[in-house]
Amino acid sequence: MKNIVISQLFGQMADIMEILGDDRFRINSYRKVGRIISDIPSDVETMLAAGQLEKIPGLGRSSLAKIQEFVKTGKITAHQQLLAKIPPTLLELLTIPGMGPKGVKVVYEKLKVTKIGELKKAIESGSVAQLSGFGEKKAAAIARGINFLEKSTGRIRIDQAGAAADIVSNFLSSIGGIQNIQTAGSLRRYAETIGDVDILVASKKGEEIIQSFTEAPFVQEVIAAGPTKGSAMIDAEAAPVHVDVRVVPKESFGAAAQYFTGSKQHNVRLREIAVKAKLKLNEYGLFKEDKILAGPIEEEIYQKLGLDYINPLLREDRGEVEAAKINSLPSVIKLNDIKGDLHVHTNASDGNCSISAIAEAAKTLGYKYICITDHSQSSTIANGLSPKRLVNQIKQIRKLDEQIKGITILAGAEVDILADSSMDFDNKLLCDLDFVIAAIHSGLASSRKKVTKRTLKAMDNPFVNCIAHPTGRLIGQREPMDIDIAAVIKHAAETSTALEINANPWRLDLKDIHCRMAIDAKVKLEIGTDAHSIEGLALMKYGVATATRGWATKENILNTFSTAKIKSWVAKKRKALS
């Protein structure tokens, strides 16, 4: 939690300084520090005490002093001093879509607006439209942004955003005149949550396409419509979604794809390289004076800048630009590298289909194996299996494995880690299973010490092969456990225990930065769908995307192994710890 708070404080200091018109270099420096801290998977306080924090690139002496002050006192004096220079409610204005620090600075200085309610009144009176750089269109857009903020439930999950993008993309593809179409923004980068959906179109018929989009039957409200860009709230299956459609000429499509995919920090790094080479990079192309060097094809942007092409999922300014300079980007995992799913539920617990149905569905995906991992007895709400029921299920799996050709069916279980750190089944039963995943399902709000101890103790068991959804979070519904993830990763390496990337978009747990930390520690990761239905098997793509964002290669992921290699890996731990 300290990492999150410190990151937010540095971001807030940058916002205040921008509102106050402070030095641009200092503003960018604070933003960078905030981003670095948010990406550190280990506890900042622990790293500071061990002298490790000062070794992280981008954290200067002044920033380290502020971090140290916060760790000791719970506050940063510089932050307190900046807050004192503005009304406390002014920062609320930054939550409005379309209102950045520059806009807040203008309405504050010219109209003395300090609250969202005051801004609404100023828009209604016409005062905002009269400000230099605003006008009626921008004022109306801000009003819609306020309305959206008031109605919005916040960021949406990646699967919700993807479903909305499919609705719009399929519609646009059907109207003709489109040369190319793809998603952009955080959706293309497969971020775990999405603010709005960006769709990029190459066409000569910009106005026609935007008009068709804004008049589509699924549009609830038009936010803006111009000759090349339209914004609207659309009626998606799960929730209203804000979608932006941009139309660009074909000759700029590659540059626009790069620019609008982001991230912002990644783009800043590319522009820095371009400026040093006396080039100009924007959404229209890469230019040397008035001559275009690259534009239609995205890969050429990177090539002309002296970089290997960078996978969109890696574009977060986490070292990918440096790696691209020296040809050391990872050969990241792909969906077709996955040979099986090791976390699947059936109707024996809380799934909705049989073992044989799951196995046949897995065969159609080209899988070599599937592992049945129904819940253990303590998960009563999930109809967890008693020891007797599990014994019978193992017999059933062995029989079906002989009958169903073309795929291996493994017997497993998702076993609860109990409050006293013991396992929900005894070792005599666990040893009859091919693969065991362990998980905390109760007491998630317990202390950091307790939940960490429970997880570490589970990994000491020679029959536990993987920790499922290690932090227990549910995106948008439940915060992660206050678990020492660094200690978990360290012990996973020591005990040859895999950590799961749960592919369910409600979880995506481990998250990307924790995946990368685990990979650095030589911990094997397992991507499991946690499927409770045949349809759930298709969630694998989200887990693979999270693994990619964590720089995972095929070699880092357990379920890219063959059946024989997985069995050998399981046997090795059992022999070492028994």
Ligand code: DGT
Given for the second form:
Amino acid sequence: MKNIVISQLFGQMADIMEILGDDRFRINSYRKVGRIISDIPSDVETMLAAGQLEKIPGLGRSSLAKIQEFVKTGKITAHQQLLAKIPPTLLELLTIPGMGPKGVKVVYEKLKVTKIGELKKAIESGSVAQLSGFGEKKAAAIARGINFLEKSTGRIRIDQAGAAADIVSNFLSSIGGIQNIQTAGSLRRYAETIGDVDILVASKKGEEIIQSFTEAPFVQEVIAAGPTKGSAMIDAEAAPVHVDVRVVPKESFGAAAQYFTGSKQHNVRLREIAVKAKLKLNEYGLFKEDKILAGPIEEEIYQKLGLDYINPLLREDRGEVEAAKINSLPSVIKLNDIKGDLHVHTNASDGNCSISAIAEAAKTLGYKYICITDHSQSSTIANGLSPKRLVNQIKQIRKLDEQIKGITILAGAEVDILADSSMDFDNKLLCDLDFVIAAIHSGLASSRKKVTKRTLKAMDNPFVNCIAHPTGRLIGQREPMDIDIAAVIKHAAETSTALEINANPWRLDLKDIHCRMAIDAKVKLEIGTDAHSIEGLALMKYGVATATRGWATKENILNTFSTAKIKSWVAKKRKALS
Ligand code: DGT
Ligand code: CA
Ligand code: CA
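Switching conditions: you have the form predicted alone, so give me the form predicted together with 2'-deoxyguanosine-5'-triphosphate.
Entire complex below, previous chain first.
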């Protein structure tokens, strides 16, 4: 799929135009096209050939021409022309967390900085802090960003890893001679970032399979190849991904799946149990002296160790082994427990589809409700709604809710928590909404005291039902806010405010261990996709996985409730606090 590369090219054109001081409208439209393309789940190239691409809302004629050019030639002339206008190293500066195109423009124009090293020196000399719009705090935040980048480990997001695993698994499944195939490692555990992708194959033909893998068209570089294991860097959309393929006989497949799923700490705990029982556990099986007790089937390894089967998402040595001994593992939430999505955007703000389109799509997913939560007025980059536009949108939602059968469309908003901790809409307007999400979108780098206070204060508002992406992190790109999570969780419990598990794989915010803290404090969690397109609704699985890793049952998750129960939950807080 070329989707991600094309999407990145559009994003990069927008960045360069912004550095060059181009027209804001044009810049925004390039960004939007980039996002639309990255959200399309099918291959852009195939869609183009089938004449389906022009039907995607938001893709104009000139964007289509650029996509066509890329598919044909592997490049976009407009992109190359833009690139020629700036020193190429300038784009490196954009990879620094906290450095956007606006900041790059200023340091480039005023300080002639074109490289990360030069920026570091300029910060040390104090000249960045003196630039207008920067100051000491921002300069320090950028220095931290550079530090973050320098120590970043090359781990990738789970969606990137999943895409790479699909490429390899589909390929291996098609070559024949395979009895079983299974993703293992951190990807099977749905860890929030992935070091490398592990794929396990049951087959008698190890050597042939490893050879086919290492010679596959998507392999960029072979790292190692032996009779049962191959390691390679594969070309997967945005970035090269390290994939390990291991071939085992089917008699050991279950034991190997257990072993290579990990985590290492979880395996250590299992091995301790085995040793105590005078058994031997390894990737080939569970043995009593030379006799195999379990091997082909993973469940039997757990069973023969006297444990309940442990969901791979819980295998982190966070108490799951002890719980499995005494039949007290949580009965974790499943994707089909989800009854609706409470966090979605439409083309009224920065999404790309209409209310009715996303409602119909939600219905197809089997949802009972969907809550439209476009941005509020202060989010100008996201085309946030003015109070007047929101009033109209609520009317429109009520009308569509009447017309579209089989799903309830709720009226909501993702309302900015302003710098002074107040809400971006007044309570009279919030009162007309069914569900209100509050979020910090500015000043994320401010002090622990300030960001915590803003969040706590928002929860005091009787109309605020949920705090979106409570820490604001973007995996691999922006560190979380320095926020007092324990205080946020405590106050969420006190005020009956839900905390979000933002399901977008860039965010996964709250993260698993914080979800578990929230659950222990009896806080409700809302899993929202923050979808900006119909395709974005499919991100729910990552949020559910994060909840599972936080040991959530469906009772802990607000959007497993019926529409009526959500409404009464909202009404209860309003009554209690107003
Ligand atoms: P990653 O790739 O860093 O995201 O994390 P994993 O968990 O996928 O780790 P990886 O790829 O190094 O190894 C895959 C699994 O193999 C790991 O979760 C557990 C198992 N494993 C690997 N090395 C060891 C080891 O030295 N001891 C034990 N007990 N298990 C190991
Ligand atoms: Ca791995
Ligand atoms: Ca590995």
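Residue numbers count along the first chain shown, from 1. Just so you know, these numbers come straight off a predicted model, no measurement behind them. Rigid core: the largest C-alpha set superposing within 1.5 Å between the two forms.
- Superposed on the core, the two forms differ at Ile76: its CA moves 2 Å or more between the two forms.
- After superposition on the rigid core, the Cα atom of Pro217 is displaced by less than 2 Å between the two forms.
- Put the two forms on the same core and the Cα of Leu93 is off by 2 Å or more between the two forms.
- Once the core of the two forms is superposed, the Cα of Ile142 has moved 33.6 Å between the two forms.
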